[in-house]
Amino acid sequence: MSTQTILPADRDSVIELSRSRQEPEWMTGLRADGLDLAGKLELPKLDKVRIDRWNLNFLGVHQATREVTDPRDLPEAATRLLDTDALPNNLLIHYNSGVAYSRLSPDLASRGVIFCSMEQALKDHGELVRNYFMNIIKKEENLLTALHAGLWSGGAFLYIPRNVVIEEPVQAIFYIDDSQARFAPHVLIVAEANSAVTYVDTYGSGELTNHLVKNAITEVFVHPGARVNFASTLNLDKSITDLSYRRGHVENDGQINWVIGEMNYGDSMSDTTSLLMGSGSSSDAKVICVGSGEQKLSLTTRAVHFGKATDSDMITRAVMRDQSTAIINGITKIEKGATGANGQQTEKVLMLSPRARGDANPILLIDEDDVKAGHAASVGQVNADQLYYLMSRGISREQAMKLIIYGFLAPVVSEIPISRIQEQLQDLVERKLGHERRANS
């Protein structure tokens, strides 16, 4: 049996909270019931990680947060990420449990867009909303999804019409810097029939005074013929114990694009899975985390093929450093009667510590046989050849490892589709690799 987490908040607060917010009352009715089912359900099973024994008793409780009407006026480190000469056209902030800044260009906003907190949605567009929230990852599943439906704050609903194609990338900032706030935010995304969007979300946090456990979800709907990329950083504080499920559900021809940059300092527990449910859709999942000081790490890719003809590629690279340990699962999973469906993936582990620990572990599940499944995986130190052949040249020892591992890390730093970002991605790169410091000072 896995160890209890201490449920921390009542099932009447949370009803009394959720009406004091005038939420519709199938969302009252679901938090409820969330919070019943987390007494009686245990903690995720992870391969090879005892999450029962990481410290996740502290889930905050639930803070107003002030709306502002110019980003300027929140922290700076929480804006950070932004050219505030410029902002971006779409751009939400969530700080601490709730979303203080929410815009929306009025271009897409008459094309019919929506971009807004999850709470808006719920006042505007609380229907929409009953047909995909908490659809794709159950809060029956385990003690985490039914803490999550019972205690989500804040998070961003992004909805595209059919054939609306957004341009300019739609981005989100989610920044913490209360010990005691909530932050478990919900993100849903649902891209009708031919649309297209591009999002991509930066996590981060100051620096906490107690241990507190981030609990989010992320749930994107992919329909006939659309494309989503989904682009996320995370860069949290080791007082944060960082708990993500991401699960995309594509349909006919749609598309599915995740880039991932796991830059936590505490340990994280990250869960990626595309649900090829349509005949021709795909989807394409490239992950990088580098691990250091005694940090765990548990990062799950995931692709599951009903459709038949669908496509599936997944690369995860991860640097260890120090003492740190990593778990990296790689799953294909073909299911009966998703003929043509081909998958492949690679993880690979460089290796910086004889201290630090990585296993890659590639997972074929086949259930049918006119499919086309591979997989590569390896562990292992610096290339001594590389290495020696970059000094040759009469660069450094220092400045040629660096380069080996950019190099090593390259496929998904350059996949991030605003340079901003990718630059801070690469500088949280270089911290963590450096001197071990908080990425935020």
The other form holds:
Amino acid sequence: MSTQTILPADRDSVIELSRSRQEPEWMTGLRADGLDLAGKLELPKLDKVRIDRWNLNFLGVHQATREVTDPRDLPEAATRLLDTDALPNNLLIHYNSGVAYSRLSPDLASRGVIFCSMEQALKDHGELVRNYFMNIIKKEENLLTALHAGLWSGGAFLYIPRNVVIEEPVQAIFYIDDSQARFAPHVLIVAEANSAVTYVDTYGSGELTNHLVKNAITEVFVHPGARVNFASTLNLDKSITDLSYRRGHVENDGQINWVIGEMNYGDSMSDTTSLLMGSGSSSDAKVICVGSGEQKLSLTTRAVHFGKATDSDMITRAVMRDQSTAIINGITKIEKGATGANGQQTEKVLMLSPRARGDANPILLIDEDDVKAGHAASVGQVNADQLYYLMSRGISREQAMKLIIYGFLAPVVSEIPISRIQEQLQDLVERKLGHERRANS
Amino acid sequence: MGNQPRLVIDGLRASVEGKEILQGVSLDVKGGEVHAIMGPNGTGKSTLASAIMGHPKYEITGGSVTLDGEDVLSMAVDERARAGLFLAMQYPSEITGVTNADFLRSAINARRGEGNELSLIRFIRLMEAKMKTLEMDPAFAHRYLNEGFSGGEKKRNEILQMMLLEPKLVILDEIDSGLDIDAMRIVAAGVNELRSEERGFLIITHYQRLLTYIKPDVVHVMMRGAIVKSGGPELVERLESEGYDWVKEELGIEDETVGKEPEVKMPMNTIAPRH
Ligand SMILES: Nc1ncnc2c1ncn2[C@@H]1O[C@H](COP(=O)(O)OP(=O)(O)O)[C@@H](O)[C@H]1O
Ligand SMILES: [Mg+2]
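Next, report the structure of the form predicted together with the partner chain; the form predicted on its own has already been given.
And the full complex, kicking off with our chain again.
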């Protein structure tokens, strides 16, 4: 990655921008440190993936965002997933480099919930944000995290006070159609003790005229007894390389559940990690992806058990077409002292093309005796007996294949908590598989 | 008469994994008739069913199969089904993520053809009515296809499909295995309800009880991949009381099975290695 495209000229402009936006001093310092580190650190080492050969040249330039009071003033494509006449009560829209719209129900606001752009959060809740921002994912980890610390812009801050249980999902939309725009949102979710929330975001894009890197980080801090359900679908154009880190830190008896639909068209690296710090904490991660074209994918789910009696489960299912490649890593790490931990994982890859490649790598790293850990991994084609069974009922080969492939992904798709987004994910799957969209019946 | 279907199997030979299993099977099943094929395990009964339906693992090496004069063997599996063949399988597949209802609806609409699909409401009504006849828990409609079904539940689900698809020629492969007496009565009632001049049945079983509920017109005994004896319902009674040994004796058959790997015999004078 040519960091010289950022340094040193950009360094000054980044810091100047930070000052002009009146970011707290600590944030300006973090950005400067991030950029300095970026000059020294290496790209992450990914198993069997030469990320250094990916197109990582252009990180975009920060574009000022015009805020709108009505999402209908945004391009239709950005709000396609919404019923603009009946907006969700808790909604944030990130457009290109920044947040253009956000709203939170007065009821939740009165109970102390915060849901706003990260920039706004720095203004209004600077000290609160400071406790968490890039404390779960550290700028020192690698070149990408360092760069993100320096260059991030936009994204969301979601804060749920103690004992507040939010029933209605909180929704965020990330959309880019400006080929020059920096796309490096930062999402931070803090769930205080015994609170609960379901957060759902979707990433989408127009067709860009040049190649662009998305460098995003999501951090989730789950305090004791809290529960965060996190769902994300990604549908970015071929011209975007998606580099996404998501990480949850879970305290005693806390719980985090991830559901991720990777439907990008460009090369993508995603790393979804749960740090089970507290005793009795648990995590669940479900990831699906469809690889198409010449896409290269590196998908990692990871659970790290520190606390006693911690539970993790991870499922990744990938369907591979054309000449796409996916390296799927499941990493269960059980630290010394995490007695009674139970870590399970399954990776399944369905190969639809002889030229596609899919590797499932289950990895168990266990430093404690009194634990349970299990893994299952498989790479295979559509099962001939299943195909025969369906066809023996008169269903055509094509239709039978569809049923089997969608069925393979369905257990994850059905976990998406907002029905509109669940349907969208189903549509994205169909489009990625090259099947025509279903008639809206 | 015009609607009376006819399945003609003539000298059918088939092999699997290079082993010749069917050694020339001939049968003629007409609408209104129930034929039973009996025989001990490993004699080729399921292979016959799979070969007729077109399972890709089974290679046809000779003979012919026609349904109403049309060449079945040149049809793809789904075409055979749409032509009116139905096989209730001995071991139905489990398919994760595909609900039973979605599957059944796809199957019915495939059979009915484009432009003639059943509306969702009418489909649900039909499915629920048939499930009730079979005393199936309505929850099975929303479960993934055969996943986690007990043996008996899978068999009922096969019969449910038969009832919904209304095929011309039904093959039931060991539909009675895994069923208790009550379930067998229900399944048999389902089959008897569909008996008509417009439908023929080929019922494969290796024991007799089912045939006391579904009275066959013709009974065949299969051994070594061939029909070795045919007769009327009285054959069932004789097999019931005397077993298969008399048939083997009559025909001079020692081992009735087919396609077995040659047994590896241990040399008698081998000395165990010392440690
Ligand atoms: N799928 C298969 N793969 C390998 N061998 C098979 C398969 N199906 C059948 N056979 C062979 O054919 C023989 C007869 O099996 P089958 O037709 O299932 O008998 P039956 O239904 O009468 O018990 C078996 O003993 C086996 O050798
Ligand atoms: Mg059998």
